[in-house]
Every structure is written in structure tokens, then in C-alpha cells.
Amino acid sequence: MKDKILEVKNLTTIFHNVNQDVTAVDSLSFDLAPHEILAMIGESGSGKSVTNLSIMQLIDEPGEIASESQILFKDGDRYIDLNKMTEKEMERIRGDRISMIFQEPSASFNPLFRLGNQVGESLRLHGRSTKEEAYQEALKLLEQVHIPNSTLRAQDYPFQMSGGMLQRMMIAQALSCHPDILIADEPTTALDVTTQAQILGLLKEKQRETGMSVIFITHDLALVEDFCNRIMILYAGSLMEEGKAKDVISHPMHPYTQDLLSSIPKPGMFKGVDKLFAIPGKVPDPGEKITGCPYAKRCSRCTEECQASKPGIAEKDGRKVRCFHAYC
């Protein structure tokens, strides 16, 4: 584990509803290297956000992380299991060593407080600065994430910001304590294409400057080829494929990865007879009991074997794939 800052082993997160137990993440294992950008990709309902909320220990009742799951985080010269830590112990890690950019910045800031004070809040909570020092540091952070007139904008309330500017504010807040790991949960979903590119460029810039590791959650494969080092494809709470970003994009091995790539619009495709491919069906209901491959009902290469049992993960040349009939 010497070259890993995070290692997740057999992560299983279950929600105990009144009528049934729902497994949102099913025995998921992966790791994260220092200075690495890891993309976690899949449709809505694939378990991406729940996976990372589990890492942050932000799963509330009726949710539960299985006791045998391990979330090993490098703390100095030792590894600590975040799943065994108390809430008080996690407060030392959360927001300081591991930060998260949540999906909706407009819902993540308190509408009653000025943004400058909220950006510097983590510095105060972790005892790094006084209130005035935290505010001055917040002004510096706003300049670093390219917010114009940062001294004036720090006095704004959340409703006075555009979506792109508010996302920059959240990035500044997440970076305030110089975390070892930044989790970015679909930070570009509600933004236009130009602003998306700006936010990705900003995240890449700050990652290079600070050397932090990044887990980038998205449902859009088109965003990540030049942004991330490695890609994980999730479906129904399970890992489908994993490998270097360029390898996964140029040579997808799992049918689900191939279908995701086929559904990306290409320049000029609508001028001819080509139609945009759409994956048939939908992601399984979280409460649905699946005996075979999670993707079997939507897969064009599904066989009886796929429906009867869940394939294991095959590893070869740094690639991982969960499929009986992987296209190699």
C-alpha cells in the first residue's frame, strides 16, 4: 500500500427501508494514488455519490456501511480505517484532509451568510485561523479560483452568484485547508459547456499546484479523457470496468462502457442518416434483486450465463472488467 493514499476494500452500503433492504454499493474495491485524478463514471443510480459519501462517513440512517468494509486512508506513516472512526475523529479528517465538492452548490451554501465567511469556515473549524485570518485567506482563495473583484464578491450572498461563480466558491471552500483528497461530485452537471471547460481547467490547475489527489464523479465520459489519469465505470453499485483513461476510451472492454461511448453525440452526425444511440431500458431499481450480471437486461450480448450468475472481475495488463464476454 506504499503508493496509495486511499484504499477501499469491499465497500457495501445498505439502506434499510421499511419493506426491504436496498444495496446501493455492492462490495466495491478500488484505490487512489497520490497526485492522481480518478474518474468515477456511471448513470444516475449507479452508486457514485453513495460511494463517496461513504468515504466521508456521511451516510445517515436508514443507511449503513457494512462493518467488514474497509476505507483505509494514509495518515502520516500509517493507515487508518475511516469506517472504524467515531464522528468526533472524522471531524478531524472531513473538510481538512478530505474535502468534497457537492452536486448542487446553490443548496450547499447557507443563504443567510455571506460567501466570504462561509469559504473560510473550514479554517476556523479546524483551528487553523482566527475569524479575521480565515476571512483574509478566503479572499486569497477567491482570487486563486479566478473570481473577479473578490473583495466585493466575498460580501455577496449565494443568490447573488451565477451557477459557475458559485461553483468556483465551492471549489475555494473545498481547497481552503489544502486537502490530500478532493472529491468532486458532478461539479459541472448544471453548467453550460463553456463554464464546464473553465471549471475543469481550474480543478486541473489547483491539482497540479497542490499535488492533491482527486476523485471526479460524473456521468459524462466525454469530459474525462484528457482530464483524468484513470477511469472507473460503475453500474448498479458494482464496478464494471477500470483502467487508464486513454485505454478505456480508446478500447472499451465492457459492453456498458461501449454503450456509454456510443451514446455521446459526435460533430456532424445529425447531418446524415446517423441517429444518436440510446441505451435501451433503464438502470435497475435499487431494491431489485439481481442474480446475474447487473447489466444483463440492457446488454446486446447477454446470454443465459449472464442472467444466471454475476461475473467476477478479471484483471489483465492493468485493466479490470466484470464480464463473461468482454470485448478484448
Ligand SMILES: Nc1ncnc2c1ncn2[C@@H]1O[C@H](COP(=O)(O)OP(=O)(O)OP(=O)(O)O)[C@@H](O)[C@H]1O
Contents of the next structure:
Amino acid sequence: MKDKILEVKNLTTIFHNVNQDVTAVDSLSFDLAPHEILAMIGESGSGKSVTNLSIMQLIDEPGEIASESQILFKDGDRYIDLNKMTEKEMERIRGDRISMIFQEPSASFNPLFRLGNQVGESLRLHGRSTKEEAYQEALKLLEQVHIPNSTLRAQDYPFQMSGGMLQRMMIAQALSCHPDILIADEPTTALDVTTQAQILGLLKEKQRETGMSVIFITHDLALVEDFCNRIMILYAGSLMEEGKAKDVISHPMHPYTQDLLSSIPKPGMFKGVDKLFAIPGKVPDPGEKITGCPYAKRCSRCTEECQASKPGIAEKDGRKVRCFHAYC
Ligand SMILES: Nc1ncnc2c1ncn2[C@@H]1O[C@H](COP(=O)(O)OP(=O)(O)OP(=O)(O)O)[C@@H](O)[C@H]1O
Ligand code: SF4
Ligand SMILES: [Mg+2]
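To test you: the structure above is the form predicted alone. What is the structure of the form predicted in complex with the ligand?
Next comes the full complex, and the chain you just saw is listed first.
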């Protein structure tokens, strides 16, 4: 624990919808080391965003984070449980010690205000700068994230930016207070591959310069091998596999990870008889009652045992895997 910046223990987040309860995150435990880049991977609906919104204490009704869930964050020489903080205490942490680049750019920027003012706003809100100082700092940040003509572009409104430029603006905004942790929720999903590579390069550059830790959320396993230190694979709100990025990619143990890797298109694969593998079936419906392994309906190795009960997490040599029949 001493060397962790964040330790999440048994995080459970449930949405009490009118018709049914949806367990978006189910007893999830993980940690984050200083300077580490951790990838959180899973298909749509696997609970990636809800996990990180729970860390930020941004779950609104009908959502509820179970009171026994612990989100321990290193604050100086002690750990504080973010799940026990008041809203006022969280305002001190959010945007300052932990920043988030939201999946939706519209959640980060107000369409009615110029970007330069918005990028420096956290500095002002956290009492670090006056309005003018914050604007000058925003101009520096725009240069640091390689916005061309940054002084002019600071005068623009969000709708005047391309997707890639708006992502750079969001990174600048998230970095403004030098956070200990940056949560990047699918920051490259809507971008073309060239811009995607530029944004990943920029995030890595800033991570190296500042020493911050990063939680990088994506559904694209192909992106993360060189970019991240560690990978977590989520499915239906549960951890399926975790390990060093290189180990998980080169030697996946969980059938779901193996299937995800097999689904990645490779150059030349359509020349011969090869076809792109697609995982059969679909992710469980939100609120679906699952008694056995969450992946059972889609798994080629499913047995009666898998349908009868949910496997626990087995841990060995820094790897974690939730499967009765994992390749070891
Ligand atoms: N505000 C909400 N109200 C009700 N259910 C919600 C709410 N937000 C999320 N959920 C449910 O929680 C589950 C996890 O959602 P989450 O947004 O974390 O998925 P995700 O892994 O981030 O998916 P994506 O890749 O599409 O962003 C889903 O079943 C979703 O329907
Ligand atoms: S527990 Fe069974 S169904 Fe689940 S991933 Fe492993 S082999 Fe497949
Ligand atoms: Mg999401």
C-alpha cells in the first residue's frame, strides 16, 4: 500500500432504475502506482466510465456507490477514503489532485465560453491564480499541448475546434493544476489514426514530464501495449484479467482477452482464407441476472461449472485472472 497513489477495494456501483437495478461495477478492486499508466479495457457497457466516475464521486441518482466500497487516495503522508468525503472535500480533490478527460467533450467545455478562459478555470477555482494569471497559464498550456497559433485559438469557442484540437484542449485543461492522477476516458476513440497517435504521444510526453499516474480507458486493446504499463480487462462490471501490458498481450490467460485479441484486424489477413474473428453473442443486458461466469454465454470453453457459479480471481506472479479454465 505504501507505494500506491490509489487503492480501490470492492467498488460496487448500482443504478436503481425504475424497472430494475443495474450493477454497473461489481466488487472491483485494483490499485495504481505513482508514475504508472494503467489501461482499463472492455466492451461498451463493461463499467469503465462508471468505475472512474465513482472514483471522482460523480455518480448521481439513481446511481449509488455501496458504502462499504473503499477508494483510498494518497493525500500527503496519509490515505483518505474518497467514498467517505463530503462534496466540499471532493471539490478540493477534483480537477486539482485528480483530473478527468471526459468521454464526451461536451462534459468538459461550456459551448458558450471561449476556450482560453475555460482551460485556466481550474486554477482560479482552486484559488491558485487570479483570472488574468489563469489566462496566461492557459496560453502556456495550449502551447505545451502543441496547439498552433495558441494565442488566437484561445479566443475560439468549442464548436470551432476539430476533434483532435478539442482533445488537446481537454488535456491542457486537465493538466492545468498538475494532478497526481489523470483519468482519460476514451480520449482517442472519435479520432482518425494519425491524430490518435499524436494524442497518445502527447499524453505520454506529459506523463513523463509531470510524473503523474494515468488511468487510460479504451475499448481498443491494439492501442495499449506500448503505451501502458499495466492492463485491466473488464467485462459486465467485473475484472476478468490483469497484468503487465506486455504479458497480457503476449500471453493472454482469460478466454475473453484471447477473443478480444483475435478480433483485432491485422494487415494482410483478408488475402488468404483468414476471416476477421468476431466474438459471438453480445454483452449481457444491463440488469440481467447472472449466476455463473459473466462470459459464459460467449465462451468456447464454457462448462457446466462455469454456468453454475461465478469464478473467483486467481492471483499468481502479479497476474490476476477470473476463469475456471484459464490457460496458465
Ligand atoms: N446514469 C446511468 N443510469 C443508469 N444506468 C447507467 C448510467 N450510467 C451508466 N449506466 C449503466 O452502467 C453500465 C456501465 O456503463 P459505463 O458507462 O460504465 O460503460 P462503459 O464501459 O464506459 O461503456 P462505453 O465503452 O460505451 O463508454 C451500463 O450498463 C450502463 O447502461
Ligand atoms: S469461467 Fe468458464 S465461461 Fe468463464 S471465461 Fe472461463 S472458461 Fe469461459
Ligand atoms: Mg464509457
